[in-house]
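Take a look at this single chain, the form predicted alone, given in structure tokens.
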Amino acid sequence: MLLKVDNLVKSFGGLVAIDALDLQVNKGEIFSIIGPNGAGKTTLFNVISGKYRPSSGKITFEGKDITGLKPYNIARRGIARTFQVTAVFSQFTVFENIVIGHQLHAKSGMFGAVFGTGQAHKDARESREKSEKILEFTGLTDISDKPIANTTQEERKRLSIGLALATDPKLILLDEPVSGVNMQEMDGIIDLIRKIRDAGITVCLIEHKMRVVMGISDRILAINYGKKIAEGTVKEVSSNQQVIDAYLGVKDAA
């Protein structure tokens, strides 16, 4: 088991977000979570990624307690993330987009990087090669120069995906990768995802169109309303009546 959660809960107020929730997401698989518009899905990535403090309960990952730890020190821990509206840095080009997000594993800090150090210059080599190293993996080493501004929806979203890799992650979580892309492109993301798990990097992601979920997972988590309603295998959680009312009854035009 990579990371586990136990009685989870997220209020705002009034408002309880995630409710009791337990999941856990075991090594080197791709584990999805679905539910409706609102059931608390992005909440959950909010909480584990350290956005968010939980209100009550406990995270661990890789053994270890990182129950309301910083996002930077669940990052160097090994937890990366993408966002649903797909967070770049729109005044540089895709290749220095890379670098930058290698940067979290720097060894020499900000006063390397001001004064110039050995370490600051070793870093920025090792930066330079680890960034081309996953624009090759992630399918954007022909558009390394390119401006943010002007590439595609789809480009963005590898390149969200390759700044998440730039962090050396054990766990991945993808808030919708799919979302925005057409049906060919939809298939070049889900076989970069089957690639980064065989790359022995553990996948969780979010997603609501059912095609993309009922093909790549090998176990699901369906929620509602905060509240864990189903969790296991494709066949027992497409097959549990109440995802089948809660969510796979609606009609996906994917």
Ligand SMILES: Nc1ncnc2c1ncn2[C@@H]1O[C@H](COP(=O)(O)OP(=O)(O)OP(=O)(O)O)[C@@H](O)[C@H]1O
Given for the second form:
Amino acid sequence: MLLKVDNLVKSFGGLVAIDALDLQVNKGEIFSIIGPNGAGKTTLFNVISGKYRPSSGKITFEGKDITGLKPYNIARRGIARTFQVTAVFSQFTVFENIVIGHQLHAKSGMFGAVFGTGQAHKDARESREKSEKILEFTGLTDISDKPIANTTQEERKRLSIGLALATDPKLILLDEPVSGVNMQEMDGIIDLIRKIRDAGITVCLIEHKMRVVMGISDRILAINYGKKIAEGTVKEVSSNQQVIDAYLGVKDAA
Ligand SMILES: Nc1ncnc2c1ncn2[C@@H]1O[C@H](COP(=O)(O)OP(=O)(O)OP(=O)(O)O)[C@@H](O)[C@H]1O
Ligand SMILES: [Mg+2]
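Show the form predicted in complex with the named molecule, please, the one above being the form predicted alone.
Full assembly next; the chain just shown is listed first.
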């Protein structure tokens, strides 16, 4: 088991966004989280990645307690994430974004990047090489010099995945990686997610489109009002009556 969440609670004032949630993600799997709007999916990622401290509960990664660590430390342990709304430096090109993403994570950090230490020069060369590999892996080599302002939603989705991969994660958290892309582009991103898993990186995926979730997941967690309503294989979760009532019946299941 790679990630374990025990009795997790996150409240915002009186609103309990995550309510006594338990889950386990196994090494090497694609684990999807489904649930209606406002169910607490993004909040769960925000707590796992350290953006928010949990109100209570415990998060264990590779057997070590990471509860309440800062985002930077959690990234260092090997957890990367993408955001529901793609966060990139819009004044730069695709390639520059990946290089910046990688350098922010490199050994010398900002100090070396600013003061030009020997380590920083070595880091810079490694960053370029690494960035080229990531562009290739994510299918962005051909548009590496495109300014972000001219990219499509699909290209930005791929870039945000590339930025997460630039930190060399063991676990990647993807928040709605195919939202706003067309069907053909969607298939391309699904292939990329499989490729990430096949490269040995465990994937946690938040997704509304049932065709994607059912086609790609090894296991699924369904939540509603921050509480678990089902966890299991595609077959188990899709035949669960509570899931059908709370989610499949209400949301567009396309
Ligand atoms: N920073 C915050 N402050 C206050 N309330 C918040 C905050 N973040 C999330 N919430 C609330 O927590 C609940 C869960 O929100 P969350 O964004 O996790 O839902 P979600 O399942 O990701 O929904 P969607 O499918 O629409 O993205 C919502 O009621 C939301 O308004
Ligand atoms: Mg969300």
